[in-house]
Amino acid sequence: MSAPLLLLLATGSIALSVTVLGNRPKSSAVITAIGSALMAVFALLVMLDEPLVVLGLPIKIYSTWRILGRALVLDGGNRAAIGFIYLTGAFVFGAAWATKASRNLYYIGLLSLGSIAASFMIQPFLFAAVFLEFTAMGAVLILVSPGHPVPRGGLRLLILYTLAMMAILLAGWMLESVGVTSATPELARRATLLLAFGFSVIMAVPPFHLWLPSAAGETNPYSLAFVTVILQSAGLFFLLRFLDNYAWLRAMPELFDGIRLVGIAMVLFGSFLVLAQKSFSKVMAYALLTDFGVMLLAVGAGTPEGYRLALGLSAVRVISLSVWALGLAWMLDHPGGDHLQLLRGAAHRSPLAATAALVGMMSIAGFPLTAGFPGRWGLLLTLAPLDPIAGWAILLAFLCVGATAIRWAYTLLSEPRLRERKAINFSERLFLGGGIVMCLVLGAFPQLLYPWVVEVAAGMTQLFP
């Protein structure tokens, strides 16, 4: 048996159990959540190439799966990374019902993680594109909300990232048959500008995020958060995969002092426009974007800590962005009620959300004491001397954002619109209330995660020597 194989069918039997299961959240959150919690633990642990024996039967689980001329593979160099991302699905999935999600969250999104896990197994590795372009076309049934069956957001981050897959696999093709090194520098050119365009694409560069803000105001904001992480986390692995197998990319200086001026730029636009927004949902969208541009900052130090800490960073947005989706979208009275006048008083009547959603942004902010903290500020310690603007860029993104987040607080807590409350049952109250936990408590202690997360590229020798 194949483990690659096994892999991919559980989580694709697993996702059509869900859909016999009809309009059941709270069925479907436990399967999906149950599901992707194994699919992570036997990624992790699975015993490879060695002969085992179940139930007094001999048996052995290989790491290769071969199919149609290329081979899918579980080794040391992807496990940590697909234990990751069934992870973020089994957290995502647990609170999920408490949202009033589509359900194509529970069956899509787990199919979406079989995806993204496929991305990480497929030899050679270039076609990992292939794959987040399967990845994208579920994010686009994800997003379907009842006012929106045909979601403008979602079809532009498809078009968007079937472009972003021309782009790479276009720029494989020239690495691997044309052969590009650091001696033909004009090829090396054309091959960098092409992988430019492409992760320009899945990391959201502007002007290739008009998706997000769209989808923000178009869908569920936990759907939405679903769909970030789980994108985001695979774009960020499948950028230190090309780095790390390429040596006259890592060459270039020029490449890390461009992605630092990437980063830059999408601090300051998602900066500015945050400040700007009267609707919770796109703040949360142009909040990500200033996130997203820390994230290539770190990326852009060219360093392993810098390496680590852009994978740190991912792992905790995880948490914060789920805590502030959950948060909102247990206030909302109806899709698209989240403008400023209409959650105006909100935590009067539902506290527990609004704190979550609260403490989500300023986790996302870096506020001290939440889990955003210890990355931004182990970041700006790392590159304010290397690259002084880039350390002033993390400042106003923390400034911007952190002052975004009081000003909603000020408006969740004015005069109530509606003084009646939101009845809460046990478990969303527990949600809720684990979520502030969490934040609260990876911020004081960020060795509980951080440590756990850099395994992740363990297998990428050439970034972690």
The other form holds:
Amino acid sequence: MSAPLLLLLATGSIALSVTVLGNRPKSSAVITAIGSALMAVFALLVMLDEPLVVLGLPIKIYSTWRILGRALVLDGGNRAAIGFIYLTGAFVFGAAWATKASRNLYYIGLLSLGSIAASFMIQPFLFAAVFLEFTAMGAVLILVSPGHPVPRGGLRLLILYTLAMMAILLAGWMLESVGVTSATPELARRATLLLAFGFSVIMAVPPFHLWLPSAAGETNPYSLAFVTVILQSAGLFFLLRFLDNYAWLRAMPELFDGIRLVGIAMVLFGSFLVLAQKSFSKVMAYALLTDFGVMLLAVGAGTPEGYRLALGLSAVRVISLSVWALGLAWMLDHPGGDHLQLLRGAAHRSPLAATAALVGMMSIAGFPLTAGFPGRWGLLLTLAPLDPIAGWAILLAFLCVGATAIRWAYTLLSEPRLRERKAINFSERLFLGGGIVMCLVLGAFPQLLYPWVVEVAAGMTQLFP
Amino acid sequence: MSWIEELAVIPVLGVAFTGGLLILLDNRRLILVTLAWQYLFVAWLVGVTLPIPIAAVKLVAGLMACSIMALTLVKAGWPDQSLKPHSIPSGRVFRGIALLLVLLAAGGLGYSNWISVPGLSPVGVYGSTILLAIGLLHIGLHEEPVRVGAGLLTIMAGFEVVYCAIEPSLAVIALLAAVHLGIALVVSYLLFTGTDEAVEPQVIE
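Please give the corresponding structure for the form predicted in complex with its partner chain, as opposed to the form predicted alone shown earlier.
Entire complex below, previous chain first.
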């Protein structure tokens, strides 16, 4: 038996069992969350290539699964990353039932996690681009549902990821077969351009972010949060693996300057547009854009500390964004009901949900005492001496998203449109309250999260010597 | 030299013709039939570089992709049979002129062998360039799922003509065939969610 095959088969089986359940959100959430957590435990703890005795039966779980001349390998270099992505899934699925998300979120979401896990395991790793394309296909099915049938954002996502896949595969061929090195500048330039295009799409760099605001206006916010979290996490790991594998890339000083420049542009673009939005979902989309920009600034530092902070920010985003989306989805009475006017006074109707949305938003902004703060502060201290403009960009992101959070807090707390309170049961209260507490606790005690997340990149020995 | 290589100019003209039709047609049924024909020419182009069984895999995957979309439309009773573009100025004359310009550009690029992939024949370069250019024009002009799907599948076909020459492994061929099927499935799902039949099932709990 091989571990990759077991992992993918188990993921597929759990997804299949959820489809059999029909539209039972609570059961689906419980099964996918527990299943996802078990997959994470398996990926992190399974003993590979050593004889084991299970229930009296001798078995051996191999790290490699060979299929059609290629191999999927679970090893020390990727097991923490796979564990992280499944744990992310477990965290998001757990509360999904409270958000009226489409049932596609559960089983397609789980299959998408399997696809990302395969992208981490495939050898040569360049073919991960194809699995990211499969993940994007799953993302479209999650974003569009009979309840949210407008497909514009989803179609744009599919188009962009398909083009990115092709660019990365071609660049991969140049790197592997033609032999791009720092001694072949013309080929290196071509490969870098193709890679830059591919990763610009994956990291939603403007103008390749266009699917995000479109989807935000058309879909359930929690589904959008799930899709962005998994796509961005997978994209970040893919980018770091590229940097880890190709010394000539790391040796290009202009590459890191370029990444920082793109990060600054994203921060500026997202920061100004977030101020202008009148829909809470679109605020989320543009706040995310600034967050992705800050993450790119961390990668653009080009130091192990910067990479660690990028991973930490990525992990914190899972929590902050889930809490924000959970609160927002719970507050919404109907799709499209997230306009400034429609949410006026919503905090009086749903105080806990409004608090969750605001705390999540403040955490994405990097407010002190929220989960997003330690990473931003650490990055500011690391980056400001190296590149003061990047430091100012981080402060600008905080100011703009923070000001937007204050403006929405004022809107949510103003005179209510409807007076009656929305009924909330114990478990919904538990999830919303738990999310808020988690955002605040991780703000006060970041050491609970960051050291563990850094382990995710343990296999990248060139980036983390 | 086999007849597949001797007559290789036919699939180049074939993809230009079918690609052009895809841009100009407004009828969903005809779009899918044209796409299926396009796959035949693409398989021929791949057959110039790779063994026939591998080219046949491309053809089968393409025909399956067309069938998936056709089945969904049959189930939905061919809604909005005639597609009239809304947002972008794209009357037939406009599309015809754009197509002409794109074909000229693709011809120029193909002549300069811009791809510079070793082992890829000149007809392969011309064919893939035309497919890529027409596919990009397609997705640039439309936002409707069937048309976007046809555009994406055309781009994928153009890419594969090149990529299969440089990476002819079985795993890659299978993965790219799966991408074709995946795109068709996603487009079918989007078509389905846009119909009256699609309703969010009742929550049981």
